[in-house]
Amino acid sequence: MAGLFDLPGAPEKITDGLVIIREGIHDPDAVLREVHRIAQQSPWRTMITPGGKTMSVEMTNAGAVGWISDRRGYRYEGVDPVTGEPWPTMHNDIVNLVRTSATAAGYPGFEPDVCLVNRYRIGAKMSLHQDRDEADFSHPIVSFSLGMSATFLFGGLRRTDPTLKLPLHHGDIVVWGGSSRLHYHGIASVNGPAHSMVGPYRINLTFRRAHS
């Protein structure tokens, strides 16, 4: 993976504490390989959200902890609920990638201890939320996209604000936090032609800090 951490786009501000790298990972191709580990060592699942809802996004994990849903609720376990066992490690250069992404966004120090793996089939979506499972809000998110093209959505700390609606790529990168930390963000239904690597999909890592 040599250069895969050297950022060939400059980091664009959208609003405060909102950077997008557009075309920020150098080697896109490296990365889906770990997607394509990840995803045969936990596998892909759709999970229900505590009030019995099924979300449309599939979704995997890799770090110390990952992040799941079910009727108990939204929180980080340290063992993979479908394998029993603990969640793959993240590849060192592409965790350095991330260091390096957080730092050109104004957000130095950055050490993610969990990647939230989503995967988008057409016609999928995200809906307007908060990241608040974690323990620390100072630390920012740090998200890689691939694959089809999708609208990121970004509003304020009320779900009613208005919201930016943003178009992302294969290979951008998009970093928030300090005062845009706990915005609620979604992606609208992805729809569109299939990514001519990745197919009819849309692949989406969210590196975070969970523990302090």
Contents of the next structure:
Amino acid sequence: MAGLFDLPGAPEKITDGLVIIREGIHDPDAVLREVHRIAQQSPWRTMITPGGKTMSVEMTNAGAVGWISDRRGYRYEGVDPVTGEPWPTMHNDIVNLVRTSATAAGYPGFEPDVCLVNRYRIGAKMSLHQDRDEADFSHPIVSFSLGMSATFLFGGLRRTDPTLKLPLHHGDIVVWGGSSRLHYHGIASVNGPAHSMVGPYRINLTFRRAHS
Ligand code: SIN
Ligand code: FE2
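Switch from the form predicted on its own to the form predicted together with ligand SIN and print that structure.
Okay, now the whole complex, with that chain kicking things off.
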């Protein structure tokens, strides 16, 4: 519930290790232009889970490595399997905002080496999962949301633990780490309405450190 102190840009501690910075992205258009540039170089694609299901979220990556899923499993790779080329680079202004956000949330010194970019259309979702393909769980995850609103589900260490249901809107930043770094999380099926500027899309960028 919105309160007197939920000022844009003020870090709000939600639970142990999890912080939301409402409207922390002060220039959403610049981030969207970057997403457009990334997707021109490494196009949106749907990935297959190791179990053979097609994910409803379209993905691409920027950074030294990128997260991929296929029949062989989940992993980070330095070459985009679609283009056969390295992934696009991460823009330094955005990495600076990631560093600032991590520090404000209590995780100074975070240096991401990958940005996984997710694109949700109406009806797309991300089932509860742990982010555990990274080498060192002392590094947090920093997440940017743009476009349509969605409900972020944030649970515990077991898939069956109860989940917080946190609305995320255009411009919001979420940071989680520490004792909540391996907590199950996901995105409930996106309902719309379309965003006034971004249209019928939710764009999410998660900045991670894959290699220690
Ligand atoms: C993720 O868990 O990797 C994505 C979360 C989101 O789309 O907000
Ligand atoms: Fe995740």
